[in-house]
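Here you get one chain, nothing else, as structure tokens; it is the form predicted on its own.
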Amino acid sequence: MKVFITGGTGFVGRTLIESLSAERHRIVLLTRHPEKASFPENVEVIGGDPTEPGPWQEKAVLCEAAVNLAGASIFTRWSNRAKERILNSRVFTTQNLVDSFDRKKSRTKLLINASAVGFYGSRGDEELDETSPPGNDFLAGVTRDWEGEAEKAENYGVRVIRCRFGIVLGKHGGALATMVRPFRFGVGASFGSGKQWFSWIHERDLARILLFLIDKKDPAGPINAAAPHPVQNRELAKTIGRVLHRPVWPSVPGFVLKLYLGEFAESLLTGQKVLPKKLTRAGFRFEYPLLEEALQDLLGKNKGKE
């Protein structure tokens, strides 16, 4: 299958390409630098802000599948102007990608685009699958407009699934290393009350779940890319405190956490406890079901190392 993909050059991305050589997918890579990409014989990258329309689409459309990963990351602080960055990347790329399946030469049968738990909003300790109704604060806000537009390319034809991430766990990019440096430092430390859901999923179990939905014929609508085994925050911090033996403090308190990162910092003090009922319905069997063994394949290698 010819697979067309947004933000690929980003860990997640870089880990589902390998995914998709190893299957002997054909790939297009669309990307603002493609004179920095380095990717297999079988990527044919091409240039293009996937915000803006561009010759890009004309490509999109002779894939049988898109994967749009494209987004700017939420791990700062969050100013208007990164609020607006964050939710405009979003949008527009999948907005400009949608509209590009209204021609009648599209082949696009199949759009799998990111999303995120970040839609439920902080639920406390209720268990959330694919039938939960979104939340109300600035993130379960992106991930509704994202998700709304996504939906769109369904008047085109295109079987459209929502793919909820929990936070990406990776060896070469995203939340981990910014979790991890703290306990390095032997300064590591839960959060606020340590009682928030983390919902989370191996980078290589994201990339095989990817596969998964594009080699399957029936799955649409919302799919929770998330482990069947979320934790609370002061598990997770127990956790990466063993896997790399160091110490864990108390907890730092959610008003230091604020006047550092201002806003984002509910959304380290607040969480979600999400279930992917419909991939283990489907029969998807998880590589890393567990946040230890997951943060051992991760990290275990690098124990101690500062």
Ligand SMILES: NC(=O)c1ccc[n+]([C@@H]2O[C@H](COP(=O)([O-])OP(=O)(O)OC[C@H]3O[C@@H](n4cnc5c(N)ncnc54)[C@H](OP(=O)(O)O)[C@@H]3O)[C@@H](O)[C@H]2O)c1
Contents of the next structure:
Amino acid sequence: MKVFITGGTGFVGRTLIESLSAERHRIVLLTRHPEKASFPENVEVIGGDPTEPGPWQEKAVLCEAAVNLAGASIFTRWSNRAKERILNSRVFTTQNLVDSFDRKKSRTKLLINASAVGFYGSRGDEELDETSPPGNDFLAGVTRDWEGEAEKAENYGVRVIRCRFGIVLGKHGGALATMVRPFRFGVGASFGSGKQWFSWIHERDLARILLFLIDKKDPAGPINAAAPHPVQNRELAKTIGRVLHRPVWPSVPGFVLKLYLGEFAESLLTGQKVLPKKLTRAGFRFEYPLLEEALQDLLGKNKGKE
Ligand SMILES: NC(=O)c1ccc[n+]([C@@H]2O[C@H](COP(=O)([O-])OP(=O)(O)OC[C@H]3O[C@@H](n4cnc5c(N)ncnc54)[C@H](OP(=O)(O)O)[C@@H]3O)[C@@H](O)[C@H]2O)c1
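Structure of the form predicted in complex with the named molecule (previous: the form predicted on its own):
Below, the chain from earlier opens the complete complex, with every other chain and molecule after it.
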């Protein structure tokens, strides 16, 4: 199949492209910086800014499936300008991609739109599946608007999957590198109460989920792409410490995090317990359902399953 990808130069996109290539799919990748992109031969790199309409839209619709990953990083201090960039980069990209399906020659039948478990907002111990309503903080608002734009592709006969990623744990980049740094220096700790839930996914399982959704004919709507065993923040810190053989200190108080990180700290001090109900029901099998195994693979000495 020919798959169009926005944001494919990023952390998630690179692993996905490897997996798609291994399955012999052809890929058209849109990037704002084609001069920097180096990919295998089955990847056609095209230049363009997805937040603006452009000639790239003609190429997009020649693909049977589209995976929309583009978006400015949220891992930053949330100034008003940063918040605007986080929202607009996602909403405008999705609007332009969806607008491109309104062409007679469009061959696109499937849109997998990235979203995030942040959709559910801060929810204490509540178990959340795809039927749970959205939260009401900044990230919940961003994902709601982002998903709302993606849903409009249904008007053009496109099957739309709103794929709510957990925090993606991977070897090269993403949140894990930042999370483990203090542990490597021997000063790792949990945050705030330590009771907030952390819904995560191993990068290879996420790529496998995206391939599973491309291959299957029926899944649609929201899909939680998070491992079936989320953990509380305190357990997360203990597990990182155990895998790295490093001490774990008492929790960093919430006000200290807020001082350094501003509003972004809220996303570390609160969380959500998200379950992948639809994937489990559809028969998807996680290679890394448990955090300790995932971290052993990514950080431990026996990086076994590769
Ligand atoms: N990583 C996670 O833990 C996680 C969790 C939940 C949801 N997600 C979502 O999944 C998607 C992919 O995540 P990722 O970690 O792979 O992100 P990433 O590494 O930051 O890559 C995102 C890509 O989006 C493009 N991009 C960045 N800023 C942009 C802007 N202002 N306007 C338009 N395009 C821009 C870039 O592509 P070019 O520079 O090549 O154009 C970049 O490679 C993101 O939308 C993210 O919100 C990620």
